[in-house]
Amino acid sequence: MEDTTSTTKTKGPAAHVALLATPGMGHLIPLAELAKRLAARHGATATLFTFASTASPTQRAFLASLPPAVDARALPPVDLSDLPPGTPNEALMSEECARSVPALAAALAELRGRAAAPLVAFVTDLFGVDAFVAARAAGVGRRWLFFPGSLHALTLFLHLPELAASIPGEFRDLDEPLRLPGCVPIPGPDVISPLQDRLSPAYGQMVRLAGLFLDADAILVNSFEAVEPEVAMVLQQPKLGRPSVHPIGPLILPADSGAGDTAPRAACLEWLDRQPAKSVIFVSFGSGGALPAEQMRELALGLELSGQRFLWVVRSPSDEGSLSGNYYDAESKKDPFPYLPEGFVERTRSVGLVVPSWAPQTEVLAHGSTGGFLTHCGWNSTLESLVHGVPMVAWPLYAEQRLNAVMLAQGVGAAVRLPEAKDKEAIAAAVREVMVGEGKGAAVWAKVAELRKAAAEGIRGGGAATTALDKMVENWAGEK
């Protein structure tokens, strides 16, 4: 989708914005398309925070890649040590935004005093709500919380001190669904993960994260109407207490960005060259996700059962087990291959590709040989299929990633989920569904359609997404 937001349109002085994205490629790549965007639609310049811990090749092969209007700058690393092994990855997140608070406050008052670009704002994502305070300290004028998920997700968060207060057990032991204002009904089950266990860290964290986004002044998220328009619809209605919400997306990674131009981004688009079109299922967990053992050798043989060409990113499964196990890193811990079915490359060959650790997933969806996309309901990996029209089968991992499922799949209807029993015969059955247009595929097919249109419109000038982040910046001009 070509973006036609580059026009710059606010005159005047130039200003400045900082950014904190916390760790995740998934909260890095949207954060830093909003400071390309900014700066290429309304003349500022941006400082990209980043977090020490996640320092991986991937993330410095992005980062390098930006444009000179956007600096990458690297937060002082902090002492983890004494949380106990095991600790979730959002606790860690909020707790390692919470200890650079002193540094960031530091960055941010020597930011300030640049007459040449004043800082008008501060723009964080939902686990660096902690940096506030330094951004109130420095004296930043604007507030703003970055949501990297859908509207969906920021309305569970909006009602999460309530929901905790009022529900006495576990969300997974609800007898009825969630009903949220606007939002498609939201099984106990498919409530975000780190909500699932009350005795755990990330519970107690998210609960107390979710008060801090009042502190923001304004809200914007990265989604558009047209894929959620009744929550849509009720989240632009102004409430008292709570800030203004502005959905700004699509914000994702342009097809032609040419970070990670590797040799296996040549090999991944060089085999999709010579694929008829719209023929390859794409199957990737993003850049955090890890299957247990069992789950990869049913996904290899359910994509043999299945008869469909398939280009698939593999990654070991994690020592432990855990669905998130790659999210700091998303490099394969181990060499994939032996975890496949034997035989599985060999027999599939003519097929098949299977690529280890990574691809250019952007420029995958964007291929008119790519049909389809069996993938973890990531929001930026959801919002990457929307924009190039790829219909979905949704397999959710972690996060909230069960609660974009079931928005896509019951609500939007733009994928089809697989079972909670996931074997080789019904993963066969889901990716034949939508490859071929069997059973719901072809309704699936014209939602795609219909919503790649309307995020295109989005970003135009003029469109929802850009009118809505003008308004948000149309009063910088002459701010010191």
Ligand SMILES: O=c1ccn([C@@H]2O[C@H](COP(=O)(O)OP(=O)(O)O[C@H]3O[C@H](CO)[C@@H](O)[C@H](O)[C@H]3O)[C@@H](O)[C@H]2O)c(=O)[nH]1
Contents of the next structure:
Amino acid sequence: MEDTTSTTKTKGPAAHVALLATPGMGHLIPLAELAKRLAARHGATATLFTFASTASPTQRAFLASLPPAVDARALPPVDLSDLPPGTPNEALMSEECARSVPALAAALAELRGRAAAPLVAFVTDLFGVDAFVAARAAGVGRRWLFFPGSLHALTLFLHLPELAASIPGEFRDLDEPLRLPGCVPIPGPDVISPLQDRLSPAYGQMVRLAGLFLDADAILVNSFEAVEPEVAMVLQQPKLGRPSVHPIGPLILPADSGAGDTAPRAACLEWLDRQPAKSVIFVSFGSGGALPAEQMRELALGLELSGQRFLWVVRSPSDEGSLSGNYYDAESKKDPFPYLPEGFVERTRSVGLVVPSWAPQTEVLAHGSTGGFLTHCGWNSTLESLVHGVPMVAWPLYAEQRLNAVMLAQGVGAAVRLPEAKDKEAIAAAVREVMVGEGKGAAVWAKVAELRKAAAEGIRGGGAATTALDKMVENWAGEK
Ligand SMILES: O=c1ccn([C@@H]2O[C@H](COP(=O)(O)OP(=O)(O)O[C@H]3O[C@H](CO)[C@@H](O)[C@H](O)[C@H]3O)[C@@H](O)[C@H]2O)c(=O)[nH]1
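Got the form predicted alone; could you also share the form predicted together with the ligand?
To see the whole picture, the full complex is given below, headed by that same chain.
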């Protein structure tokens, strides 16, 4: 997609922006893209703070690929050893951020004194909102929340304090779907996973973080109007007592960035080069998703049964020592190949490629041979699919992915959602719908083509997303 936003727009004194990315590539990639856009279009320089505790080789390669205007700095490690084993990912992330506030406040104060340009804004994602205190202490004038998910998910967070107080039991036991302003009705079991158990430390943390959203001066959201039009309209209306909301997406890693290069990169793209146009379904579950062994087996057999070509990023099973979606246990991942059904790789060699752990996803989705994406519906994966016009099969795992699947399948119609019982027949049928156009497939193709166009229009110079960000930074120039 042509990116016309990289032309520098702002003239005059430059500005410096500090950003804090919480663990996980799903948080780091879009925040880094925001920093890159502020540099390319608005002449800003940026310091991108990260946490060293969860830095993987992929993250290090990604950070090394950033342009000189974006300086990546790891915060000093904090001790989390007092947290009990099994503490959920969300609780670990927010706790790590809260404990890093003093170090961040000192780093921001130093930046204010040292940076060649005035430090005009501090930006963090949803797990980093404790850090607004640090930005305030350092006298940074603007504190922005960058919400890396959908407007639907944001709406849920904005209503969370009142929902937590008014719903007596668990979300999953609700008789009726949740009806939030502008949103597709959300069945209780599809409300985000850390909120499904009131006794979990993640639940309390999420409710607490949602309250802290109100400390932001503004909320920038990585979404765009065409994909969730009603809720975009609701949230863009000013509302007393909550920060203004600005859809500035889709912000995705460009396919030609070269970031996140790993050994299988060239091999899987070269393999794609040899496949017919739109013939391959890409199968991947985000930066940390993994399936239980039984589901991994059904997926293999389902892909085989579908008769379609596939490229599968496979990870060792989530019930074999590695916790799906947990960024703090990356070292425990094992070789995934022994968990595939016997003879699977050999039988499918002429139509499929299985790569362990990681693939250059945006390049795969941009490739002409890719015709579908079986995804966990992480929001970055969703946006990357839409930007490249790739229809989706939705297999949500955790976090807000079930909510995204509801919105994509029942709402906008850009995906076919797998049923709860994911046996090989159901998987094969959904893959065929999206790849061959059976069932709802053709309607999904048409919707995705429409959204691709809308996404491209939004990020053009003068497009809605570009204009929204331009407005946010228009009075930077000349600030001290
Ligand atoms: O083999 C891989 C796997 C992932 N990626 C990239 O990693 C990112 C993954 O992001 P996403 O699809 O959002 O998934 P998660 O990593 O699971 O992201 C977390 O953060 C997202 C944003 O808040 C949420 O929507 C998700 O539910 C949450 O799990 C994307 O840019 C992918 O292109 C690759 O490049 N190669």
